[in-house]
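There is one chain below, alone, in structure tokens, taken in the form predicted on its own.
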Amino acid sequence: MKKNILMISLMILMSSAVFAQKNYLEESKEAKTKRMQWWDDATFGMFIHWGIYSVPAGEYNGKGGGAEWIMETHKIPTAEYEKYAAQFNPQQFDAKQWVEIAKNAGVKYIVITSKHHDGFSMWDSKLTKYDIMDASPFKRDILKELSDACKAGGIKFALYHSIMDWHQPDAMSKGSIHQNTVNPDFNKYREEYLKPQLAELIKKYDPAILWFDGEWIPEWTEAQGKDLYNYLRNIKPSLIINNRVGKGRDGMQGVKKYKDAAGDYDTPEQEILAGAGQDYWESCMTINNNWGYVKADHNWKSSQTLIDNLVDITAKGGNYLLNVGPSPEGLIPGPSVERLKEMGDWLKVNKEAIYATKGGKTYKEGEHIRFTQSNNGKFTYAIFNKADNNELLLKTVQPKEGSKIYMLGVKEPLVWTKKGGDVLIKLPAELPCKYAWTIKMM
């Protein structure tokens, strides 16, 4: 009798355990800002774009267009696609050269392809074969060995996952071109498939953010995105979430639709705010034309362009995600290497007025002067890429009476007077860098 009270006693324990899951949707502010702050300091990521269509390479049987959506545009059935996966054998693949690169450009955390919609897996998932370890000849686990350099190396690592998939059966989306099934179950993908899979990933790689995608297909419910991101932050509290978890995203503006849409920060993709954001955002941007390899794509942006967006962003108050898209050999394509490399010099000299501050309402003057401030607002930084006769007028953000300015990466401070309600900054004959000057003031 007593060892049958005992087993029922551990029954309602367990129960009570698996069903006392905290809500995670009414965390405080108090308890998010605490939760976002090294996010919201970090400023600047790369997103790296990588899959098994980066084998094609944007062309396929000799059309182009498609890039990590070549399964889609070219309407390839779903066996024939799958071949590419026998043929990604990327073995000039180096986690530690690929966080060498990104910190050599000043990148502060990394988000990788986990799973894009084509539904490869490009981990050794438990749940698929249709993954890196299985249907490709690599055999060797990407996301261990680049989330162990990240660690390594000191830059948060995190994961992109599509909520659709072209691949599975049951999540094939109402109309789609690979429904090869007559009954697909959207539950089960979601509850058999989608979760687990997610939670495999937390636990095997401690990702510090999941940057979902695909999240329009009309299966896809705000109650389902706000189920996910408390599952998701059950497992892992401390984990952060974009908006395209549920169904708050306004369009490729990114910003949430409601109040209370699912997700800890917003997402403008290949555009950057016109004003201030009023909440967490993140604009992720390419360095050429597509996100995921392209051997005819050579239109990239220059070096100027990739710093005003980020002067232009941090100003605004938001981070700057900026993408790469490496070969099927495993290698980040050259310019885009050229390119952070180029921001890197610039931010080695100019990182006080990037990380850890905040944009406000004044966050610029003209088209050629941002404003960002120190966390504690005691600096004020007015960075510009553009001045007249080796001076800089600025009309709309004044230091204190009697106090010095300098420029980062100049030692003596600078010569400034006062010019009607204006202030006249001499600037030094010679400049610290390229591309973009910073001037500091209290």
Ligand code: H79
Second form
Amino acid sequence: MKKNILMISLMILMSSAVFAQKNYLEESKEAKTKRMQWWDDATFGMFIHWGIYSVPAGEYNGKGGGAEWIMETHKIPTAEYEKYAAQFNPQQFDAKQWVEIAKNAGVKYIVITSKHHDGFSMWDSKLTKYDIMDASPFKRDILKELSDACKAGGIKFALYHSIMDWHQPDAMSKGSIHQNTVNPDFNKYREEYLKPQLAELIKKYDPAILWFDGEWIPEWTEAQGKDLYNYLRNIKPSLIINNRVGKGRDGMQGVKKYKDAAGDYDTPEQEILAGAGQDYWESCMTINNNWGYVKADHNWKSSQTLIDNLVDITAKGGNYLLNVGPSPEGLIPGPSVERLKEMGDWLKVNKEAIYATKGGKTYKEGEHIRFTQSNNGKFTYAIFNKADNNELLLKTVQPKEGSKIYMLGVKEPLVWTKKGGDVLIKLPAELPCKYAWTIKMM
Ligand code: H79
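What does the same protein look like in the form predicted in complex with the ligand, given that the last one was the form predicted on its own?
Zooming out: every chain and molecule, the one shown earlier first.
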């Protein structure tokens, strides 16, 4: 009898140890909504692609091509590529300045590369010598400096991390040219390198988001993605994780291929969804042609395009993750800074129509008008980027009978009249900003 009780209590003890790992894949909708709230309200983030690939800056042996992919583009042998680590010495890196730039842009979160596909770790990892502290002369904890500056500046700090790794022998994917082992053991890489490195990152830098990439290699499976998702949220329950943790991404459009795919949000890359998204989603886009720093890339998007993108994405219920690629000296390129500043100036006037808003079913009218709604549903915002004859004609969304309507950044209410079934709004003689303007109505 006594023996039986002992056995039963032992079994209960063992099973509770097993179930101490919570299954976050079965999170309720309410819990997810709560966890995602800050992210949903943030709307605008800054992506930073920075690593030792900024040293070659898009050129190898006199030939152009490749940025953060340069190792693959030019089939650079591992031993040769490693030499860039010894040259990476960004003396002008100033985390506070980067955060200032982000804040002036109106950015609410930063996602920086802790490790890209090249496998170089941008922090002092106990698991490798191929990292910024052991292999570079810089000897500074970049991620700590940046995460501290973010915390001080009220900006969320997040990390991009590549599952694919061209440097770890056990991670060598089928068909990879960076084959430096005979029998790669992917499970070993996963259990003894990838997961412990991520645990290290969470412990040291407390990221709000983990942004995975490089999940398309054949060794990575949806089951491994779900396992990783759960592993990470058990370490930090409030963590937000993108959909590239698993295999659910459907091409560059980045939306879920199947319903129970792992990850909290979809990740269209270099494109914006054609209509309002069904799930949480974020468009990541470059500000010129490349993610990583490329000396010869001067193809900067105009401030008009960047603001139009932000408005379009917001109206469709998504977030905009806009990238910068800092130089090997540690500077965010001037043309990026200028454009970000223009966005920030625009947001100072129009922020109410962007942050903490919902995209609507009616998210646009024609090519020049987009609609957003305040989270509480009280206000509708019509954002337009073409102001002809000092008037605006609205056909689809109308103000409440007898209500006052305003332009953000202008004190006096605007005069409006019904014209047939449409609404004609007289615009102020002087507009409060460049690029696009917002009508606020009930
Ligand atoms: O980090 C930046 C790029 O280096 C990285 N993602 C951004 C954020 C990137 N990696 N690859 N690509 C961009 C393009 C790769 C596309 C493909 Fe595919 C991978 C084509 C086939 C495999 C996309 C994913 C389409 C199918 C799976």
